[in-house]
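Only one chain is included here, represented as C-alpha cells and corresponding to the form predicted on its own.
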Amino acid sequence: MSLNLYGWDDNRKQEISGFENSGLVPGRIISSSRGIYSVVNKLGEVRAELSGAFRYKAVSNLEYPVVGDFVLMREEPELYIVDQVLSRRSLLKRKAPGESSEEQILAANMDYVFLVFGMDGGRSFNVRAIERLLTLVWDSGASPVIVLNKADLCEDPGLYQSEADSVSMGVAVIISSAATGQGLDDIRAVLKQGKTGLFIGRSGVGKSALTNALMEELINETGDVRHDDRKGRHTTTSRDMFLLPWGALLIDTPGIREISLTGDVSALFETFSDIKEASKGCRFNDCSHDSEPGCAVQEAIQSGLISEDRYRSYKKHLNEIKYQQRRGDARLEMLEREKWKAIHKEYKNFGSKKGQ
C-alpha cells in the first residue's frame, strides 16, 4: 500500500531524511484504542504501541500521537514501537472535561473540520455553539465548514442557514441530508483527493449518517435521537479515519457534549471578525470594549451593527480563553519542574551505584 493515499507528500519525506539508516519507517495513525494504535505504512494497516522511551519524555499528554498523525516506528516481532511524532500542521484541541486544566487533543493534519448540525429541532443547532467551534477550528489551524445536516426533516432550511451565516464570517455553510445525498457533492468539492477532514458536533447531528453516504457503504452504525430533546445516541465511540473513495480522508469523531476553549486569542479574532474590524475605531489602543470613552464597539451594540448576544458570547470565550492560558502555564511549569526531579533522581541514583 501507497501511504502517499493517506496524505504522504515529498515535504513528509523531507522532514524524515535523516532517519534512512535508522530502521524507523513512517506511518499515519487511522485509529487508536486503549494505547494499541492502528496505523497505515507502506505494508498495509498495522498495531503499535509507544516505546517506553516516548513515554518517559512526553511532558504532557499534546506530545502523545493520535489519529492523524505521522510517526517514525519500528518493527517488533508481534507489533511496531512508535518512536516519534512528526510535525502537525494542524491541531484541534480543546480543554479536558471537567475541572482539569490539561488540554484534550482530538485529531491532528486535518485540512478542514466540518461543523455538523442537526436542523431537526431540539438541541441540535446553536449559534453560539457554531461561533465556539469556529475558534476551536481557528485555533486549530486548519480551516472551518459549517455543515447543517438533516435537511430532509426540516420545513425550511433556509432559517437555519441565515442564522449561520449571521455568525459564519464567510465560512462557507453547506446544507445536507445523509438520507437524500442533498449536499453530498458541495463536502465533495471541498474535500478534494490527498486532503483530510475531520465532523464534529454532538451526538445525533447525523455524522455517522453522512460518513456512510459519502463511503458509499455502511461503515459506522447511526442512531436514533429521542423526540423529548432530539438528542442523540452515542453510535461513534471513537475517532476513526476512512478513505474515501475519491481519495480524500475523513475523521468522524465521537459526539461532543462540552466545548471548552483553550489555545490562542487570535482564533477568536478570526470567529469574531466583525469585533475586531469595529475595535480599528476605538479611541484607546488597549481599549477592552467594555466602558471606556470613544470604544466603537459599543457603539456598534447601539447601532445594532453587533448584538448583544454577540458581544456577550465573545466576552465569554476570551475570558475562557485567557483563563485556560493561566491555568495552562502554571500546569507546564509545574510538569517541567517535575520531569527534571525525576532526571536528576536518576542521575543521583547513578552515581551512587557507580561509586560502589
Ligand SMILES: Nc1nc2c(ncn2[C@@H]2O[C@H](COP(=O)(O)OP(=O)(O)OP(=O)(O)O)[C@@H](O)[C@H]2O)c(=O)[nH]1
Given for the second form:
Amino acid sequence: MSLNLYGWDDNRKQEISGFENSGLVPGRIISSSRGIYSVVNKLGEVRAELSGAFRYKAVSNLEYPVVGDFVLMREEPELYIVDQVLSRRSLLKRKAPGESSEEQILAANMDYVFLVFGMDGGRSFNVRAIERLLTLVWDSGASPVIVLNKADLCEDPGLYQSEADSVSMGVAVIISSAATGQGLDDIRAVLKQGKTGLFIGRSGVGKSALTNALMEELINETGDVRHDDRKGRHTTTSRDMFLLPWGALLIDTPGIREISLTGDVSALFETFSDIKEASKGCRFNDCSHDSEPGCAVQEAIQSGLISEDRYRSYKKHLNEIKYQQRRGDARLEMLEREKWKAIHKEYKNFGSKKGQ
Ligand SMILES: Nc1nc2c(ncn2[C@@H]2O[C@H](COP(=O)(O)OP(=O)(O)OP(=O)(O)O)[C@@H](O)[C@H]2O)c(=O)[nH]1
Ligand SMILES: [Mg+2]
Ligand SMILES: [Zn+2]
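Now show the form predicted together with this ligand, given that the preceding structure was the form predicted on its own.
Shown next: the complete complex, the earlier chain at its head.
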C-alpha cells in the first residue's frame, strides 16, 4: 500500500524531511472513534491512539487529529501512537451544537466540499441553507461545489438549479441522482485523482448513496465483484474516507441538522460576494450598511439587485461569526490560563518536594 494513493505528495515529503531518523512514520487518518484512529500507512490500515503528552499539550480540540489529517506516528508493539499532526491545507469546522462555544472539527485536508441537497421536496433545500453551508465551507479553505441530488424524484430540477444559481456566486451546481447515476460524471470531473472531497448535508439527502454509487462505478466496469459482496464490504467497515476507483478520496459524513457558524468574517465575503462588491460604492469605508448616508448596499437593496432576505441572511451570518469569535477568544484565554495555573502548581509542588 502506498500512501501516495491517499493524497501523500512531494510537499508532504518535504514537510517531514526533518524527521527521517526520528523513527516516526507518516499516515493518513481515515476514521476516528472515541480516541481510536484508523490510519492508512504503507502497511495498509492500522490502529492508532494519541500519546499522553499530546493530550497534555493540546490547548484546544482543534489540535486533535481528525479524518483526513496526515500524521506522524511511532510504532509500539500493539498499535501506533500519533505523535503529531502535519499542517492542514483546509479544515472544516463548526460551532459545537448547544451552548458551548467550542468548535467542532469535522475533517481536514479536503480540496472540495460538496454541499448535498435533496430535490425530493423535503425541507432540506432552500437558498438560506445553501448560504449557510457556503460560509462554512469558504471558511475551511476548501472549494465548495453544490450538489442537487435525487433528480429522479424531481419534476423540474431546473427550478432548483435556478434557485441555487441565485446564491451560488459562481460556485458550480451539479444535478445528480444516486439512483440513476446522473451527474456522477460531473462529480468525477471535479474530484480528480489524488484530490480529497467531502460530502456534507442534512440527513437523508443521499450522501452515502452517492458515495456508494461512485465507489461502484469502476467495480461495475470491471464486473468481477458480485453485488452482494460489495454491499457487505461497505456496511461492515466503519471508515469515513473512501478511496474511489479512479484514485480520488471521498469523506462521507453523518447528516448535520443545525449549522452554527464560526470562523472568519472573510468567509462571509465569499458567500456574499455581491454584497461585498456593492459595498465598494459606500461613502464610508467602515459602513455597516444599516442606515449610513451614501450606502451602496442599501441602494442595491432598494433597486432590487440584492434581495432584502439575502441581506438579512448576510447580517445574521455576520453577527453569529462575530459573537462566536468573541466567545472563542475568551474561552481560549481561559484555557491558556488554566494550563499555566496547572504548570505553576506542578512546579511549586516539585520545588517544595526538592526542599524537603
Ligand atoms: N430515488 C432516489 N433515492 C435516493 C437518492 N439518493 C439517496 N436516495 C435514498 O435516500 C435515502 C437516504 O439516502 P442516504 O444516502 O442514506 O442519505 P445520507 O445523506 O447519507 O443520510 P445520513 O447518513 O443520515 O446523513 C436512502 O433510502 C437512499 O436510497 C437518489 O438520487 N434518488
Ligand atoms: Mg449517510
Ligand atoms: Zn454601506
